[in-house]
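Only one chain is shown below, in C-alpha coordinates, and it's the form predicted alone.
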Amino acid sequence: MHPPPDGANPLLYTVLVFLHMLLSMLAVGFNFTYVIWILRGTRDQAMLPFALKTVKFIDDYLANPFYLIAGLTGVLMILMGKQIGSFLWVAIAIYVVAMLVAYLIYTPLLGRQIRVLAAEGPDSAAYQQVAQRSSIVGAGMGAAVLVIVALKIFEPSFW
(Lines of atoms letter the chains of each structure in order from A and count residues from 1; the text may use other names and numbers.)
(Lines give C-alpha, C1' and ligand atoms only; values in the text may rest on other atoms or scores of the structure.)
Protein backbone atom coordinates (compact mmCIF):
# COMPACT_ATOMS: atom_id res chain seq x y z
CA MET A 1 0.00 0.00 0.00
CA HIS A 2 1.16 3.50 -0.76
CA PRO A 3 -0.07 5.65 2.11
CA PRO A 4 -0.71 9.26 1.17
CA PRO A 5 1.66 11.91 2.52
CA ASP A 6 0.44 13.99 5.45
CA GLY A 7 -2.16 16.49 4.31
CA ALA A 8 -2.74 14.86 0.92
CA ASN A 9 -6.20 13.83 -0.20
CA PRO A 10 -6.12 10.03 0.28
CA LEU A 11 -8.47 9.23 -2.62
CA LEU A 12 -6.71 11.54 -5.08
CA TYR A 13 -3.29 10.25 -4.05
CA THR A 14 -4.41 6.62 -4.41
CA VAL A 15 -5.85 7.33 -7.86
CA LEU A 16 -2.53 8.96 -8.87
CA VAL A 17 -0.57 5.94 -7.61
CA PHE A 18 -2.90 3.62 -9.51
CA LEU A 19 -2.60 5.61 -12.75
CA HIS A 20 1.18 5.94 -12.33
CA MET A 21 1.64 2.20 -11.91
CA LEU A 22 -0.88 1.20 -14.60
CA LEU A 23 0.50 3.58 -17.23
CA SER A 24 4.07 2.60 -16.41
CA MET A 25 3.27 -1.10 -16.78
CA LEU A 26 1.45 -0.53 -20.05
CA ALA A 27 4.26 1.63 -21.47
CA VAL A 28 6.95 -0.88 -20.52
CA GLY A 29 4.86 -3.76 -21.85
CA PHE A 30 4.25 -2.03 -25.17
CA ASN A 31 7.96 -1.20 -25.47
CA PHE A 32 8.99 -4.80 -24.99
CA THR A 33 6.66 -5.90 -27.80
CA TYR A 34 8.83 -3.95 -30.26
CA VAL A 35 11.35 -6.79 -30.28
CA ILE A 36 8.63 -9.27 -31.21
CA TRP A 37 7.23 -7.06 -33.98
CA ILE A 38 10.63 -6.35 -35.49
CA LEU A 39 11.83 -9.96 -35.30
CA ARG A 40 8.63 -11.18 -36.95
CA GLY A 41 9.03 -8.58 -39.69
CA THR A 42 12.68 -9.43 -40.20
CA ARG A 43 11.86 -13.11 -40.62
CA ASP A 44 9.14 -12.36 -43.19
CA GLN A 45 10.39 -9.37 -45.16
CA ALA A 46 7.01 -8.86 -46.83
CA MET A 47 5.70 -8.08 -43.33
CA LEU A 48 8.62 -5.83 -42.30
CA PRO A 49 7.02 -2.52 -43.39
CA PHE A 50 3.83 -3.42 -41.49
CA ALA A 51 5.81 -4.46 -38.41
CA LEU A 52 7.87 -1.26 -38.34
CA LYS A 53 4.80 0.93 -38.92
CA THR A 54 3.04 -0.89 -36.08
CA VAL A 55 6.00 -0.25 -33.77
CA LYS A 56 5.94 3.42 -34.81
CA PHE A 57 2.21 3.62 -34.10
CA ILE A 58 2.61 2.01 -30.68
CA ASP A 59 5.57 4.28 -29.92
CA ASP A 60 3.83 7.49 -31.03
CA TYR A 61 0.32 6.90 -29.70
CA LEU A 62 0.61 4.49 -26.78
CA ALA A 63 3.99 3.86 -25.13
CA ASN A 64 5.50 7.35 -25.19
CA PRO A 65 2.27 9.13 -24.20
CA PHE A 66 1.80 6.61 -21.37
CA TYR A 67 5.34 7.33 -20.16
CA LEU A 68 4.65 11.07 -20.26
CA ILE A 69 1.40 10.76 -18.32
CA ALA A 70 3.07 8.40 -15.83
CA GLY A 71 5.77 11.04 -15.34
CA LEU A 72 3.10 13.68 -14.77
CA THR A 73 1.36 11.53 -12.15
CA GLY A 74 4.73 11.06 -10.45
CA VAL A 75 5.29 14.81 -10.35
CA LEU A 76 1.78 15.31 -8.93
CA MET A 77 2.49 12.77 -6.18
CA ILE A 78 5.71 14.62 -5.32
CA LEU A 79 3.81 17.92 -5.24
CA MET A 80 1.36 16.29 -2.83
CA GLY A 81 4.26 15.63 -0.46
CA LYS A 82 5.63 12.23 -1.46
CA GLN A 83 9.09 11.79 0.01
CA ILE A 84 11.88 11.55 -2.54
CA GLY A 85 14.62 9.10 -1.61
CA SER A 86 17.96 9.01 -3.37
CA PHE A 87 16.83 6.06 -5.51
CA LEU A 88 13.95 8.17 -6.83
CA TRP A 89 16.23 11.07 -7.80
CA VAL A 90 18.33 8.61 -9.81
CA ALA A 91 15.21 7.08 -11.39
CA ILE A 92 13.89 10.54 -12.30
CA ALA A 93 17.20 11.46 -13.93
CA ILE A 94 17.21 8.23 -15.96
CA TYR A 95 13.55 8.82 -16.90
CA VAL A 96 14.30 12.34 -18.18
CA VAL A 97 17.25 11.09 -20.23
CA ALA A 98 15.19 8.16 -21.58
CA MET A 99 12.35 10.46 -22.62
CA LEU A 100 14.77 12.80 -24.37
CA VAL A 101 16.35 9.86 -26.19
CA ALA A 102 12.90 8.53 -27.09
CA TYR A 103 11.65 11.76 -28.61
CA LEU A 104 14.88 13.17 -30.01
CA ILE A 105 16.65 10.01 -31.20
CA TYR A 106 14.60 6.78 -31.27
CA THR A 107 11.32 8.05 -32.73
CA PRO A 108 13.00 9.98 -35.57
CA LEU A 109 15.34 7.03 -36.17
CA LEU A 110 12.39 4.67 -36.44
CA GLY A 111 10.73 7.01 -38.95
CA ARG A 112 13.96 7.09 -40.95
CA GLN A 113 14.16 3.30 -40.82
CA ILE A 114 10.67 3.06 -42.34
CA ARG A 115 11.53 5.58 -45.08
CA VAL A 116 14.84 3.90 -45.97
CA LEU A 117 13.13 0.50 -46.06
CA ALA A 118 10.52 1.83 -48.50
CA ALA A 119 13.12 3.55 -50.68
CA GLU A 120 15.97 1.03 -50.72
CA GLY A 121 14.69 -2.27 -49.35
CA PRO A 122 15.73 -4.43 -46.39
CA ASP A 123 18.98 -5.67 -47.92
CA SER A 124 20.47 -2.24 -48.63
CA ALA A 125 23.48 -1.05 -46.66
CA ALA A 126 21.62 2.13 -45.70
CA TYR A 127 18.70 0.16 -44.26
CA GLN A 128 20.99 -2.25 -42.41
CA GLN A 129 22.85 0.69 -40.86
CA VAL A 130 19.74 2.52 -39.66
CA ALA A 131 18.17 -0.74 -38.44
CA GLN A 132 21.30 -1.50 -36.40
CA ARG A 133 21.31 2.00 -34.87
CA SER A 134 17.63 1.66 -34.06
CA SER A 135 18.25 -1.69 -32.37
CA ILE A 136 21.13 -0.31 -30.30
CA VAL A 137 19.17 2.75 -29.17
CA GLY A 138 16.10 0.62 -28.44
CA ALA A 139 18.12 -1.86 -26.39
CA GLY A 140 19.70 0.98 -24.42
CA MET A 141 16.31 2.46 -23.66
CA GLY A 142 14.99 -0.96 -22.64
CA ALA A 143 17.90 -1.32 -20.23
CA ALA A 144 17.21 2.16 -18.83
CA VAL A 145 13.57 1.25 -18.22
CA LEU A 146 14.59 -1.96 -16.43
CA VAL A 147 16.93 0.05 -14.20
CA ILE A 148 14.11 2.46 -13.33
CA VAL A 149 11.80 -0.45 -12.47
CA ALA A 150 14.52 -2.08 -10.33
CA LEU A 151 15.19 1.20 -8.53
CA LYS A 152 11.51 1.57 -7.70
CA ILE A 153 11.16 -2.02 -6.51
CA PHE A 154 14.36 -2.27 -4.45
CA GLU A 155 14.56 1.39 -3.36
CA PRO A 156 18.30 1.38 -2.65
CA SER A 157 19.83 4.24 -0.71
CA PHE A 158 22.63 6.00 -2.57
CA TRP A 159 23.31 8.85 -0.14
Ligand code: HEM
Contents of the next structure:
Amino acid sequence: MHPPPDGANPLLYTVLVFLHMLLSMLAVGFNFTYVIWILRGTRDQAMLPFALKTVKFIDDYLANPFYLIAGLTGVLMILMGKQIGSFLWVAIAIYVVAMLVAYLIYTPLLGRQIRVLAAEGPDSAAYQQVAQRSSIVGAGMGAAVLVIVALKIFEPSFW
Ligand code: HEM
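Given the form predicted alone, corresponding form predicted in complex with protoporphyrin IX containing FE (HEM):
Okay, now the whole complex, with that chain kicking things off.
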Protein backbone atom coordinates (compact mmCIF):
# COMPACT_ATOMS: atom_id res chain seq x y z
CA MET A 1 0.00 0.00 0.00
CA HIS A 2 1.11 3.58 -0.59
CA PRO A 3 -0.73 5.60 2.07
CA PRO A 4 -0.86 9.29 1.11
CA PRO A 5 1.08 11.66 3.41
CA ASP A 6 -0.99 13.55 6.00
CA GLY A 7 -2.96 16.34 4.40
CA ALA A 8 -2.28 15.18 0.85
CA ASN A 9 -5.18 14.60 -1.57
CA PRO A 10 -5.43 10.78 -1.53
CA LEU A 11 -6.60 10.41 -5.15
CA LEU A 12 -3.96 12.77 -6.53
CA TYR A 13 -1.20 11.08 -4.52
CA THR A 14 -2.30 7.61 -5.63
CA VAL A 15 -2.40 8.74 -9.28
CA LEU A 16 1.20 10.00 -8.85
CA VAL A 17 2.33 6.68 -7.35
CA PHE A 18 0.57 4.85 -10.21
CA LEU A 19 2.25 7.01 -12.89
CA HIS A 20 5.61 6.80 -11.10
CA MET A 21 5.64 3.04 -10.87
CA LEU A 22 4.10 2.46 -14.35
CA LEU A 23 6.53 4.76 -16.18
CA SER A 24 9.61 3.62 -14.28
CA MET A 25 8.56 -0.02 -14.84
CA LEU A 26 8.14 0.58 -18.60
CA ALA A 27 11.44 2.48 -18.84
CA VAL A 28 13.37 -0.28 -17.06
CA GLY A 29 11.66 -2.86 -19.29
CA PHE A 30 12.54 -0.92 -22.46
CA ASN A 31 16.18 -0.67 -21.31
CA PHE A 32 16.43 -4.44 -20.98
CA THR A 33 15.35 -4.95 -24.62
CA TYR A 34 18.48 -3.11 -25.87
CA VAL A 35 20.78 -6.10 -25.35
CA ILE A 36 18.33 -8.30 -27.33
CA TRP A 37 18.19 -5.84 -30.25
CA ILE A 38 21.97 -5.45 -30.30
CA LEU A 39 22.75 -9.17 -29.98
CA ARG A 40 20.31 -10.05 -32.79
CA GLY A 41 21.68 -7.22 -34.96
CA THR A 42 25.25 -8.34 -34.32
CA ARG A 43 24.36 -11.92 -35.37
CA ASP A 44 22.68 -10.71 -38.59
CA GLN A 45 24.87 -7.76 -39.64
CA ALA A 46 22.49 -6.64 -42.41
CA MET A 47 19.99 -5.91 -39.60
CA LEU A 48 22.52 -4.18 -37.30
CA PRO A 49 21.79 -0.61 -38.51
CA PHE A 50 18.05 -1.19 -38.00
CA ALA A 51 18.64 -2.73 -34.56
CA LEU A 52 20.83 0.16 -33.36
CA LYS A 53 18.44 2.80 -34.76
CA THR A 54 15.56 1.05 -32.97
CA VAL A 55 17.47 1.11 -29.68
CA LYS A 56 18.14 4.81 -30.19
CA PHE A 57 14.47 5.48 -31.00
CA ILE A 58 13.32 3.65 -27.86
CA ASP A 59 15.96 5.41 -25.75
CA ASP A 60 15.27 8.94 -27.07
CA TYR A 61 11.45 8.86 -27.33
CA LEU A 62 10.34 6.35 -24.70
CA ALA A 63 12.78 5.21 -21.99
CA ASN A 64 14.48 8.52 -21.18
CA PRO A 65 11.29 10.66 -21.29
CA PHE A 66 9.55 8.05 -19.06
CA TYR A 67 12.46 8.24 -16.56
CA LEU A 68 12.17 12.04 -16.58
CA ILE A 69 8.42 11.90 -15.89
CA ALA A 70 9.04 9.23 -13.22
CA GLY A 71 11.53 11.59 -11.60
CA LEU A 72 9.05 14.46 -11.79
CA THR A 73 6.26 12.38 -10.20
CA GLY A 74 8.77 11.38 -7.51
CA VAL A 75 9.50 15.05 -6.73
CA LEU A 76 5.75 15.79 -6.66
CA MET A 77 5.16 12.91 -4.19
CA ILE A 78 7.84 14.42 -1.92
CA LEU A 79 6.34 17.92 -2.30
CA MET A 80 2.99 16.43 -1.26
CA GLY A 81 4.64 15.42 1.99
CA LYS A 82 6.11 11.94 1.42
CA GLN A 83 8.85 11.34 4.02
CA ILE A 84 12.30 10.91 2.49
CA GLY A 85 14.10 7.96 4.09
CA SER A 86 17.89 7.60 3.66
CA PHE A 87 17.30 4.92 0.97
CA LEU A 88 15.31 7.44 -1.09
CA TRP A 89 18.13 10.04 -0.93
CA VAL A 90 20.56 7.33 -2.16
CA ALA A 91 18.09 6.33 -4.91
CA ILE A 92 17.66 9.95 -6.00
CA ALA A 93 21.45 10.44 -6.13
CA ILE A 94 21.87 7.31 -8.29
CA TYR A 95 18.97 8.50 -10.49
CA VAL A 96 20.54 11.93 -11.07
CA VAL A 97 23.93 10.40 -11.98
CA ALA A 98 22.25 7.80 -14.24
CA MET A 99 20.21 10.46 -16.07
CA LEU A 100 23.34 12.63 -16.59
CA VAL A 101 25.22 9.59 -17.97
CA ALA A 102 22.21 8.74 -20.15
CA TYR A 103 22.01 12.19 -21.78
CA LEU A 104 25.68 13.24 -21.73
CA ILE A 105 27.40 9.90 -22.50
CA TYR A 106 25.11 7.05 -23.65
CA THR A 107 22.93 9.00 -26.11
CA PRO A 108 25.90 10.61 -27.97
CA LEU A 109 27.79 7.28 -27.87
CA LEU A 110 24.86 5.42 -29.48
CA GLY A 111 24.64 8.13 -32.16
CA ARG A 112 28.36 7.75 -32.88
CA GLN A 113 28.03 3.95 -32.98
CA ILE A 114 25.36 4.26 -35.71
CA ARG A 115 27.48 6.74 -37.70
CA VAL A 116 30.71 4.72 -37.44
CA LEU A 117 28.82 1.55 -38.45
CA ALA A 118 27.56 3.30 -41.61
CA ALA A 119 30.96 4.84 -42.40
CA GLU A 120 33.37 2.02 -41.54
CA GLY A 121 31.36 -1.19 -41.16
CA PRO A 122 30.83 -3.63 -38.26
CA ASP A 123 34.28 -5.24 -38.45
CA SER A 124 36.27 -1.99 -38.28
CA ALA A 125 38.38 -1.29 -35.18
CA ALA A 126 36.59 2.05 -34.73
CA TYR A 127 33.18 0.36 -34.65
CA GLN A 128 34.34 -2.41 -32.30
CA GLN A 129 35.71 0.21 -29.91
CA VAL A 130 32.57 2.39 -29.83
CA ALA A 131 30.34 -0.71 -29.60
CA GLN A 132 32.30 -1.96 -26.59
CA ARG A 133 32.11 1.43 -24.88
CA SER A 134 28.34 1.74 -25.33
CA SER A 135 27.83 -1.82 -24.06
CA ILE A 136 29.83 -1.05 -20.90
CA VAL A 137 27.98 2.24 -20.28
CA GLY A 138 24.63 0.58 -21.05
CA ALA A 139 25.34 -2.27 -18.62
CA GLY A 140 26.32 0.25 -15.93
CA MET A 141 23.03 2.12 -16.31
CA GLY A 142 21.10 -1.15 -16.25
CA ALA A 143 22.77 -2.00 -12.95
CA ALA A 144 21.98 1.49 -11.60
CA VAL A 145 18.22 1.24 -12.24
CA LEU A 146 18.14 -2.27 -10.72
CA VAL A 147 19.79 -0.84 -7.58
CA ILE A 148 17.15 1.95 -7.50
CA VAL A 149 14.31 -0.58 -7.73
CA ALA A 150 15.91 -2.71 -4.98
CA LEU A 151 16.30 0.37 -2.75
CA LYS A 152 12.62 1.26 -3.28
CA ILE A 153 11.39 -2.22 -2.41
CA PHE A 154 13.74 -3.17 0.46
CA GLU A 155 13.94 0.41 1.86
CA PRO A 156 17.24 -0.11 3.74
CA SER A 157 18.15 2.52 6.34
CA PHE A 158 21.65 3.94 5.81
CA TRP A 159 21.58 6.74 8.41
C1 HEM B 1 14.98 4.86 -12.19
C2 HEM B 1 14.23 5.63 -11.48
C3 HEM B 1 13.18 5.16 -10.48
C4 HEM B 1 12.59 3.95 -10.34
C5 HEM B 1 12.81 2.69 -11.16
C6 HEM B 1 11.66 4.05 -9.21
C7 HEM B 1 10.87 3.01 -8.77
C8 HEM B 1 10.01 3.10 -7.69
C9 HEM B 1 9.21 1.99 -7.19
C10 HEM B 1 9.21 0.58 -7.77
C11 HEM B 1 8.49 2.47 -6.14
C12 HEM B 1 7.46 1.70 -5.29
C13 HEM B 1 8.09 1.09 -4.12
C14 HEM B 1 7.01 0.49 -3.22
O15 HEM B 1 6.22 -0.31 -3.70
O16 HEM B 1 6.97 0.84 -2.06
C17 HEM B 1 8.85 3.86 -5.96
C18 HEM B 1 8.33 4.64 -4.97
C19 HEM B 1 8.71 5.94 -4.82
N20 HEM B 1 9.61 6.66 -5.57
FE21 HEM B 1 10.63 6.00 -7.15
N22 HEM B 1 11.72 5.31 -8.71
C23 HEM B 1 12.64 6.02 -9.45
C24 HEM B 1 13.04 7.32 -9.27
C25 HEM B 1 12.54 8.13 -8.28
C26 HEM B 1 12.94 9.50 -8.06
C27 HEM B 1 13.98 10.23 -8.89
C28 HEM B 1 12.23 9.97 -6.98
C29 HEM B 1 12.26 11.31 -6.32
C30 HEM B 1 12.68 12.40 -6.87
C31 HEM B 1 11.37 8.88 -6.54
C32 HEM B 1 10.49 8.97 -5.49
C33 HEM B 1 9.69 7.93 -5.05
C34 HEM B 1 8.79 8.04 -3.90
C35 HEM B 1 8.55 9.28 -3.05
C36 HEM B 1 8.18 6.78 -3.75
C37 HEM B 1 7.21 6.35 -2.63
C38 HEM B 1 5.82 6.29 -3.07
C39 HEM B 1 4.98 5.75 -1.90
O40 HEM B 1 5.21 4.62 -1.47
O41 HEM B 1 4.14 6.52 -1.41
N42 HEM B 1 11.59 7.78 -7.34
N43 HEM B 1 9.77 4.21 -6.92
